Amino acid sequence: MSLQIIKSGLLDTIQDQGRYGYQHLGINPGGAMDRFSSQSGNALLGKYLNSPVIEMHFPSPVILFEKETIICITGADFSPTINNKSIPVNQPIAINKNTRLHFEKKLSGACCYLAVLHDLDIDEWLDSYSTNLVAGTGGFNGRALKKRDVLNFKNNFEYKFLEEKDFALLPWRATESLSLKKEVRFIKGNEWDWLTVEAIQKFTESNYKVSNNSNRMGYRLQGNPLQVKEDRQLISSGVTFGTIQLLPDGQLIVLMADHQTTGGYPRIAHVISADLPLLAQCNAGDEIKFVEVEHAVAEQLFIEQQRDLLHMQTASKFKMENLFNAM
């Protein structure tokens, strides 16, 4: 009635869309790095979009499914296999019991997501299942998954169409979600006007490289240093996922899913919500270019992205119900 971690990966954690309403207490929202991909896996299974998933990086885990279920892998393509047979991403897959999920090599992206049709029996904290590694709570015992960890399934529905096969691809899928474009759109931040004219030109015309010193808290960027008009101090103020801060050495950091709740560095810009998934899928060494958009455009792009997810969820839920009704 469960799945078991046979071999742990680099950083495998339970994530959903995060916990909100507690930043004033110093508790950051956390949640999935690529929220679109984590939601699309659930959408393709016809599940609630915010259902918890397993976020994985490469090297990724080896997972034994002790009971048959239906899964969907989204986000980065790490060449997934079931019992050494290749399976696609962005497509629901029925898998038999006693089968192993393995990831052979990184082809694209930085983080991938495993959504499971069965609900996982995991810990909820402050209205979210996301793992908070600092507080040591949420998800699975508040930590990354390790070898021999067992995640039990809450529900016990079964299906009988696999027979002796290891897996079967279900007849619907999503188009490739990862963009090859490295243009990240932004809106101006509160301290945008602190930048010199030359700094603004550098920011919008230069390419920035994602540094090796990047993680779930923030992506440090390497590029032309930016200057401010005068040396000024900023009282620590609220920050969020996607806030672009200017560091004392003129370099930039983009705050990511596990960002702090406040910061004292100038907030020169904010990555728009619709492009956070693109940024989350960048690896160290990847180059990005910032492109400014108006606030109304950013809102519309996010609305369209969420609408597409809801359409996918509705269609997949209907197909899943027909599948089970036909058994």
Second form
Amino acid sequence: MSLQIIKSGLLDTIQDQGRYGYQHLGINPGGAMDRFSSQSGNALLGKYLNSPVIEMHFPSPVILFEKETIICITGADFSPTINNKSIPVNQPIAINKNTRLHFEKKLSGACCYLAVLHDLDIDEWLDSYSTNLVAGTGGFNGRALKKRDVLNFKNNFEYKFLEEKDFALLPWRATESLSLKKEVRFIKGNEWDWLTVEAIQKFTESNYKVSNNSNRMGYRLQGNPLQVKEDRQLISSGVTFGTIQLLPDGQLIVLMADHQTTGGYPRIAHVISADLPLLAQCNAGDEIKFVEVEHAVAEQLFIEQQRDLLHMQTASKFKMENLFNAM
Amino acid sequence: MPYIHKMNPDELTISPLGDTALIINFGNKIDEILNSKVLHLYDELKKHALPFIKDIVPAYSSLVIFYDLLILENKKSVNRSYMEIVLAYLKKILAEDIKISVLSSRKIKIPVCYSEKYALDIKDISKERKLSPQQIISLHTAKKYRVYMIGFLPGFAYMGEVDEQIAMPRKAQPRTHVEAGSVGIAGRQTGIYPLDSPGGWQIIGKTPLKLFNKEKDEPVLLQPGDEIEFYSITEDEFTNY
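Could you drop in the structure for the form predicted together with its partner chain? We only have the form predicted on its own so far.
To see the whole picture, the full complex is given below, headed by that same chain.
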């Protein structure tokens, strides 16, 4: 008894930062779609950044907390409530036992994360807690969460500072959160040169719409179709989270967290790691524009994001310890 | 003595794959020697166990190295990007005198029941290629195949190359459900579905072996570089396997 799913959402899965070291066996990394927000929830709780969290989409689940704990909701804003009272995102919140977390409506974003201070008793498979839905393993029984699932807390520390209150906001919050903007930066891909001059112009100047046919494996884009100089075949080779592939009909797909390990379509570009979170937060119908950056700039932006998360984690850990010591 | 080839750094190209990986390309073709080079570089990199390497993904004729920028931070300087640090390590490894053999490391025999019950497309291939089902089975079991790479699904081995007479394009309309164990053909490749999945390969039989087992320490049966032979079993043998 700790945390129970009262009503399941569209797709609620346990995710961490991915399963690496097994792609040579066709086992993909998976992991959270929005790597920044999934880590920032842990950072605000002072937890290890790679700790597993619950990834939710909208409609979202209703969750009953059977024990007192501290949670943090990050990523998409689905107007969360505790026992029908609004709570903020990007801020740690102490919640009492027998309280219900509910999400009212989709305000912004597509992937919402729930981080919990207690460690969840879930399955580790090949060094990761991420749910691999295709292989049916990892996370919670290798599947999406459903009604009546109970996730137990592994560690048993108990505290009481809420008394009769349902919840209390802790006095710190994220100084920086993801800005949801339309520009997605990219670096040139391995088959960039296959594109015609006109195609390159179209790719960088027109808007692309995220299609309905998008999921954790990939986001399909609708826009100006792109042409290649000549029809060439590519032997299957490695791809990565963010690879923009050109499909035979001239449309694009961006590979997301659950992408296959290899692919045979031309890789015209790669969304930079630092901007993958904002792409992950796009909903079907959202329009994006691609902007090129240099490889070294992409590295720098990503490392700065990671440093920010580490600073947030260190500061929060210190605050959390003070809070517990004061009790 | 097997053929011995040397790794020649001039024959390959190295380029970024996004901002946290490098791809080493040995050529855009399906070739045993190129694939052996890929797998030997894979083994060498594994041996070096560089702490910043997160994952290494060998394919037909290329290899991707995923690296962790945070672990490289103490080596970073103003005039050197993270990628350049990894590149320097890689070039040092490539400069070592690596000799490569095309001998396979493991030989595995795989039982397949080719009876119509499981060989959903054998009749079509038979008509298309003007071969009897028995001839198709003989051609498929006559050759030794190399596992070039694993991809698509956990444990899905891309093997080659089947006899030209039974080479078939993928189905125009992929099936929404192919059962785990199904043996298929696509072009001159042959492969086995490790899990129930949608799929477009032409199905010619089914193996009772488990290609993927999540409970095992080594969840995947076949590895790149393995040498595979298929042998025919009856429906009874399949059921009692």
